[in-house]
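Form predicted alone, single chain, as structure tokens, below.
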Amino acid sequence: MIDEKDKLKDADTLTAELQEFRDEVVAKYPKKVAKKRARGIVLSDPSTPPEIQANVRTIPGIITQRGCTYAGCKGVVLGPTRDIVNITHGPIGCGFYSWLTRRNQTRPTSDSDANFIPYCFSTDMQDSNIVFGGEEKLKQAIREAYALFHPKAIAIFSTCPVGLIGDDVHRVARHMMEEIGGGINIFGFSCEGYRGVSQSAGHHIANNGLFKNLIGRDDEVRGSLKYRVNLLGEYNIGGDAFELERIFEKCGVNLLASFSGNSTIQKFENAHTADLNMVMCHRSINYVAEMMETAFGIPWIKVQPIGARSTAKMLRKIAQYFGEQELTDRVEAVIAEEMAAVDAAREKARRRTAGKLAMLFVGGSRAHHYQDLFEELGMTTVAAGYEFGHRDDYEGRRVIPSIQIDADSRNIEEITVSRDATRYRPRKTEEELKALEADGMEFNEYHGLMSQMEKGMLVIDDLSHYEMEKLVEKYHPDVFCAGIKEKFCVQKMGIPLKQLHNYDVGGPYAGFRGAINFYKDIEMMVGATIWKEVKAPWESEDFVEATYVY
């Protein structure tokens, strides 16, 4: 175990003793393990992103912390829609677990406003789907679904089983529109969890289904015609999105729609009339942000409201692309009143947590904007990473075109998208987006993970058991960020936990009063001396340790 004063090491003898730490690690595995894992962990250069192996398959054997395609699908885009039946059809097992587990939460406007999130609708495959097929069961789900909620879109997610067999949910629901008539939108996703080596494959046939099956369907111009933007990738967890349209509301700026927190059918149907589209996690949404600036000519900027100064700097960005004097004295304004009591929680919160060390190891993008809150609490990420990221979520999108395309990824339908010949309206000249550019501001780019991790701190893609296990073992960090399949096993080791996929019973987290919650949350985390008390097994027990015969 370290102690406190041992964690203000120098960053050389830090680095130094992650490189050790690195080829320790490697040198347990078997060869051919060890020659794929090494390209997996790096140490981060902001200046110059090492490559780093990321988007393969999991070895088989280690316990990891992704999730499946489907999860992807309908756990993380779709789930947080309110207004949309989500059948599973499999299992009775993807369904439940898939339900509620995100704590997405919504907000309907009114009594009468459908809301079908605290609902669990499966057709509990059984072996005699599987040995005969499961469509005429798939057919009856909805049918019952339609009779008992009548609700404007039902959307079918196929499991691991409906691919084996053979089911078609997309002839499924092309026959039921017919059936029911009445205007219903029902569309299937070919989602099965083996599709893809992670959730990632999910997320991108979820981006393809949004685009081909609802956005664009409802050309009305609703409410302000001034400071339309869309905020693509929240999804709600613990209250985001409520902090978020609060924030928005103050500055006088009009969210059309989030994809997908608090979301409904008719915010994607008119999404494409915004006028900015800002992309906040980069990896489950970034397919549709650029659809949709091929189509409808909305150009996208990457923002980052996690944290009390970057969404400040978001509030600020969007500002600048809109060049109104009045709105940018709204942002300012709104941005001074609300960082006076962040400032204040931040520097009580500091007493405690200035100094600290923090793991990140969670999904897309909260591995890396979660960094921003803990330097705004004194703390350092000594190692992070992601479940699910590709190449550019590290390194950079100016990777992309160099990113091999493997054959789990050929099986992700690519669409093809085009102007679209009557609504595709540029919402900047040339000569404007030129200016802005001039004046600092980035589209269509996102610089990754490793540009804002201080130099030779540990980057590891798709973490595994034993390397988190050692993680902990070596450096003992005052508070490790991942999911619940870590949760129990690293609390044990004596060690606090904070699920940053759901914030375990806290949140909201995004915007400012969100950072205050955060602030206080991980003071108490870090503080509490109950972790002391804590001994991991190989402090408390005798063990027995094997190597590899190669």
The other form holds:
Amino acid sequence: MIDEKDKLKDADTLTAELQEFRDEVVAKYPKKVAKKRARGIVLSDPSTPPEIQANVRTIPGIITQRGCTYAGCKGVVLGPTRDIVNITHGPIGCGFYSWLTRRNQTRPTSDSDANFIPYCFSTDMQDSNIVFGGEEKLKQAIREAYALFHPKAIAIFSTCPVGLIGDDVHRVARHMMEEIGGGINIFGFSCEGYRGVSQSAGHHIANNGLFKNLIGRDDEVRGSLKYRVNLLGEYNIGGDAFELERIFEKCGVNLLASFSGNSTIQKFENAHTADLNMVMCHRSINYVAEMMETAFGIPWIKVQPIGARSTAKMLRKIAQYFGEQELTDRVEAVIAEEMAAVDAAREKARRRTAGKLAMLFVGGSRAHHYQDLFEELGMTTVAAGYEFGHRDDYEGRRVIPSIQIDADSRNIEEITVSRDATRYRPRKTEEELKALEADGMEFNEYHGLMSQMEKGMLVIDDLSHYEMEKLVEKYHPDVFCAGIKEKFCVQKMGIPLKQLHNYDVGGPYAGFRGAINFYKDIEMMVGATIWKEVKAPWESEDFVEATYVY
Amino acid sequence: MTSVNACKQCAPLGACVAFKGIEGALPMLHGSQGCATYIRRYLISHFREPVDVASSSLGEEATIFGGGRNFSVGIDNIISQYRPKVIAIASTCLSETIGEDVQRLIGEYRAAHRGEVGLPEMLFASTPSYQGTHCEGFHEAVCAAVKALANGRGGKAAGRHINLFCSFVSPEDIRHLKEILADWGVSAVVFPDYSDTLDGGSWGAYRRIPEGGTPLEAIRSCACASASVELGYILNAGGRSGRVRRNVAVQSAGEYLQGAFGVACRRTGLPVGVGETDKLLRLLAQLSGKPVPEKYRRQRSRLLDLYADGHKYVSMKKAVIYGEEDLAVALVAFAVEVGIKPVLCATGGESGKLQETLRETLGETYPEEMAVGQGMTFEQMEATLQAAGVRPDLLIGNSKGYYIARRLDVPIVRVGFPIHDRIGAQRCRLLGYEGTTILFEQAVNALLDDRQRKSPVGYKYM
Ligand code: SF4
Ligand code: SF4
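So the form predicted alone is up there; where is the form predicted in complex with its partner chain?
Then the entire complex follows, led off by the chain already shown.
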């Protein structure tokens, strides 16, 4: 859908410049560091993606945007579920800073539907706990939380000091489950911040916990028997899940569970009764998809309902998978209906956005997914990268066998999952799967970010603060997408920054209506004149500071 | 005992704020990178400015073999990318728990690089968060910086200037304090001065380390000042109440200078309200030997006039006041002065001194029916109100009280830290007669707005 004329005029010059950028930026580091950093900065080539270094420890003293294992486990994956009481075992900071900072939304169905998202439970460890152990205090916290709310489940998250002083959160969980009784579910996570390279380790730990402690505990088949799906890796930032729920409902697709936007315990426990898993954020949740396939026989496919065309593509994939005309017709009708408004909004926005440049440095999937939206706007993503992606998120799952297992990955407990003796049920026969594949459907596959980027564009893993400054200084993109940590640096340089962790209180951006919201927001940002006023009229043209401004 | 919806943050956060007040400084947290990321994120959402904080990114390995290597690699990289004048280091729970000796690491780094040009100053504040709050971290860092830099070697130009240790206040308030001193003609070192570093303008070119901050020379000269003024009665006293505190003898910067260099230390509260502002100005008059400038006499009299105008709208209104301890004391003093009835004064701090400080500060105006909660969470505040059957009309404190305000359907006047659901936290003015003017107007208008919104008839005249 990109018009040729919207594209950058001189691709070769740009490629040469990007190459130059890499050499320049790396030269500023001490030698050893430079060598290491250079491996994380590559030029894209969609036909044969180059190897990129990813998911390795950030070098000390390099300001990274990465968070910690705890943040990935508690903040990202488990945080959005409304009826689990999440207790942070540790000193106050870790829990406080992860208190509702991700803007995940949730929609209780009634007044009696529990919602603990506005709460921040912490054991608030004191020095005596560090010296004498904190297990008693943790038990106390669980008792207090139970007395206060009578939740169905309580999860415990370990912060750095916990592992160091040797508190066993799993033992405490078992003990308290017995003490409280009544079928309460209590489980712990060893997600101490130092354990992994980034949030990503925490996602994996959370995935394991979801599978061990929640998925498959409730076999009752509820609702329609038709078109039963789960959406994995959707966290309902800015109401994204609500928009997707709306679309599924309109299409008659039965969404059992989102992991974990707008989710509940029951949805997790019951998710294994679905017939198809769709993976949105591959990085944070592919483990659950794999485990559910092994144990219950549910196939998974990659989807990316960010961007209107991509949303339509997802719906068509669902229809193709279930292979019923009734669903296909309905999906097509919905797409046709929704696209009318989308097309109008897009055409209006494109008048301002076409030909502009974007940079995307965010997450473990968003830096990829949002390229769809920018394509729809006729914009080029000249540089992109993840904060905590792995090589497969860049180069595609085909490289998984060749990824080196280092000490950091070994740190994460691997759970062995086997076929469930009674509940494993292949959703499709071998022949059916073959036929679907022959028809272009891909199972267990993700091609990664580089498959989508134009040749010669920059791909940078774990972009450092310093590199970001250089990047913006040099290219002045029309919009830079990242998070709040980057926001004010980029804006100081006169470039608008779109927050894609929390959408700057905007959103939703998923689905059809989300796409419209995004078009409008980007149109507004690249069109705003405020950015051009950084320089006062009385400042002379050759004033040093002016060289960086349009 | 455990915590549901805490009313405090952790110590290294406070340390980072204080370090941002040193010119040319880059803070580094010795610990795992998650803390630095969370803390940056949190500070940025309040100040809406770049807040660079490096980390030594300790991993599992370091928890066994120590963080020495990460530490020196971290320092190397900071120097090569940022060329700071100062690297200001704070510990985190992780480095404290594994017992890292950061002073030693600094010594070793210096020894290994002896003779190299352009080596930055390095200083260290011990800030384990399992003791005290972000406030303790802040004051600990102020004291650590003064100890490291004001070592008396800067010569003795004694008696000419004063030190003003301004506490955890907004950049706008720091600017106002500097304005007062300038109007007075009092030469002073204001520390930590993050009024530019955490509230800068738009830049044409990116500055890796923003301009501003208290110059190193000025901090060095703290040792030969004629006196120190500390704003706040409690400061980092909470760090002293821990049971197993080992490695640091907690003191404030003023106390240290008094002990080490005989610089007289004078304390007064945060100047909010007429009474507390009077105290500061009287102290400055005393120390400088100059009368209060006319400008402030006028500001004071305008404020009193405003009090008279607005009094009837706030009189006897019940308020919940919460936040850092010294801030809470100042706000209660203000509230009582204008006729607002504080029903609950709560803090997450645990110095154990809040109640006595309130009594001392308020004297006979101390509101006996006010509940005072130390080491409190928002959950406990709500429970306290419920148990007492009190429904406040107004909350005065940071954004975190929002849920209580929402449930009770009452307004919040946002002051303190964090304010991340409104813009303008950097410019939140509170101090002096002028700051008080703004605060008072906000309180009155919040109450009027609430009444107007809830009124069945609607009125547009007061
Ligand atoms: S571990 Fe300590 S220093 Fe780090 S965020 Fe948690 S409380 Fe703060
Ligand atoms: S790195 Fe450790 S201590 Fe720091 S925020 Fe993460 S869990 Fe907490």
